[in-house]
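Just one chain follows, in the form predicted alone, and it is written as C-alpha cells.
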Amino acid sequence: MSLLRLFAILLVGALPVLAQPQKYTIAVIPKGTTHEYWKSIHAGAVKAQRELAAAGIAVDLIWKGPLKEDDREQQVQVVENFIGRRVDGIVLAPLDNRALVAPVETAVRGKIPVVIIDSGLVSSAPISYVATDNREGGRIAARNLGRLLGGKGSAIMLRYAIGSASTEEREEGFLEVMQHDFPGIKLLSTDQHAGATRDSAKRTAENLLSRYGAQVNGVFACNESSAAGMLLALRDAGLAGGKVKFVAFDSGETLNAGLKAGDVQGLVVQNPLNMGYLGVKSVVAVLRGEKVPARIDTGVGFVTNDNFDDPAMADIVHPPLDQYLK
C-alpha cells in the first residue's frame, strides 16, 4: 500500500462521523378543531416544531381531532388510528377522562409514548400531563365573583360535559370557595351542563335566565364555548353590561370583546399555546431518551379591563395565531 493512500485512509478515519438526522412523526390529537383555544394549542405546537427543526430535529406533526368537542367514539378512533400507523408519539387532549382510557394504555404497550394535555385522564400509563391547575381556576373564578358580589346575592354555575376532567375539577374548585368563603351567595343553578357547542350552551343559559333572571346577580360559565353562549343569552335578556356579574373561563375574540364591552367582568385565562408548546417537546424528549416530569403545569391567571394590555398577557389574551398557522 502507498503512503499516500495509507494517509487517506487515516485521514478518513479522523473526521468526525456526521450524525444521521432525527425525525420523528408526533399526532396531536385536541378535544375539538373549531374553537379559538385549540387553534391556539396547534400554535404552541407548530412552534415546539420549528425550534426542534432548528436544533437538528425534523418532527412531521400530524394535527387531527374530531369537529365537536362530545364525540368521544371518534376521538378514540383517531387514536387507534395512529396506533395503527405507528407514528412515533401522541400528545392527546382526551374528551373523557375515562372513554380514552384503553386507546392511550394501547398505544403505551406498544411503545407509543403519550403527553396528555389540557384534560386529565384516569391512567398512570401516559408519561406527563401538562396542563392548568384547573382546580385552583375554578377557586379564582368564585374568588373574583364573591368579591363583585360583594358577598351576598344569587349565582349560577354553567357546567361544561360530564366526563371532561378539566372542566369538572374547575367546577368543583369554585364551589369549594363559594360555599365555604362566600356563604352569603345562594347558589341558584350548579347542575346544568351548556354541552359542545357555543349554540347548545346558548339554549342551556337562555332557559336557566328564563327561570333565574329576576333573581340572578352573578354568573360562573368554565370554559371557551360554554363562556360565549351564555354571553349571547346574557344580552339577549338585556342582563349584559354589569348587571349581571359575569366571569368566565377562557379567552377568545367573542369574550376579549364582551370583556371591553363591560359584558364580562373577568376572565380566568390559561397559557393554550405553551399547553401545544409543551406537549411536543416532552414527548420529542422522552423519544430522545430524556426524562421529563410526571406533571407540568403551565399557569392560570385572572384578566379584567385592567390588565388586559399588559405584556405579559399578550400570548395568552393575543395568541399569535397568524405566526404560526399560515
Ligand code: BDR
Second form
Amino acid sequence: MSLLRLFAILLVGALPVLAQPQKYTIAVIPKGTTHEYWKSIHAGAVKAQRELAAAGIAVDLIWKGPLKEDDREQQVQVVENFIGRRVDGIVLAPLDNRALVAPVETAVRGKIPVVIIDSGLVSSAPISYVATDNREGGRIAARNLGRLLGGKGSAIMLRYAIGSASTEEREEGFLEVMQHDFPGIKLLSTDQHAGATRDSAKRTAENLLSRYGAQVNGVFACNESSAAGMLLALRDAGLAGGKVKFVAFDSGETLNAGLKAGDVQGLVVQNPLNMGYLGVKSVVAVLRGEKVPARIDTGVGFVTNDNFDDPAMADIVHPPLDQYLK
Ligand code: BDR
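Swap state to the form predicted together with the named molecule from the form predicted alone:
Zooming out: every chain and molecule, the one shown earlier first.
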C-alpha cells in the first residue's frame, strides 16, 4: 500500500475528531452571587472543566450572574449578552421560571444549547434539567418537623420568592405532607416570602415571630438565605436552642453552625457541586453530538447532629471549594 493511500485512510478516519472543535466556551449563570450555595455550583463547573481538559477537551468557562436573586432584568441581560457573544453553550439556574424563558428560547433557536440547573424553567427548549427533586425535599422537611413536634402544636413555613421554581416546589411538598400526614399541627403562617437576602429574610421572620412567637412550636425555611434570616430572628427572640424546632433547607457555614449549636434541628441538603459539574459535562456532551438525559436528579438528604460527621455527608456539608476555586 502506498504511503499516500495510507495517509488518506488515516486522515479520513481522523476526520470526525478533527471536525469537532477541541475548545468550547461555556457560560455558567447562577441565580445570584451572594449565597454560599452558588460557590459549590461554581466549584462543580470547574471540576468538570478540569476533567474535560484532561480528556483533551478545552473548556473556557465564564461564570457570571446577577448579584441578587430578584434581579430578573439583570439575569435576562446576562443571558442575552452571552447569546451576542456566541458562546458555545449555556448552563443556567433561572431565578424566575418564566422571566428567563424568552432569552433561553432565543439561545436555543440560535443553536446555543442550554442546560438548566437547580431551578426549573417553564419551557421545553433546554436540553436537560439537572437539579434536586425539590418537591421531595419539601416533603422530607415536613416529615421531620412533624416528627420533631410529635404530630401536634403549631408551625410556620417561611417561603423564599415568587418565581423561584426550586423553592416553590419545596413549599408545595412541605404543605402536602403537613396537611396530609400531620392534621394535628396547626399552620400559623404559610404565605410570607423572605425575599432575596438574609436581611430581608430576618425582617420577615421578626414580624412572624413578633406575631406568633408565643404560640409557634416549629418552623421551616426553604433555602439558605431564608433559613439564615430565620435563625437570627429566632435567636433574637430567645426562641432558639430547640425552644422552637427549626428545620432548614441547605447547608453552609451559618446553618452548619446553627445545627452544631442546637439552634437548628435538621437541614435538608442538596448537591450543588454535582449540579454544576453535571451541568457543564452535559452541555459539552451535547456539543459533541452525544445524548444526555432530559432530567438528572442530583439527590436530596437530611442532616442532623447524628449524621453530620458521616463521611457520606462530607462533600455536602463541607464541599471542597478550595480545591476548585482557589
Ligand atoms: C436557591 O438556593 C438554593 O437553596 C436553591 O437550590 C435555590 O434555587 C435559592 O436561593
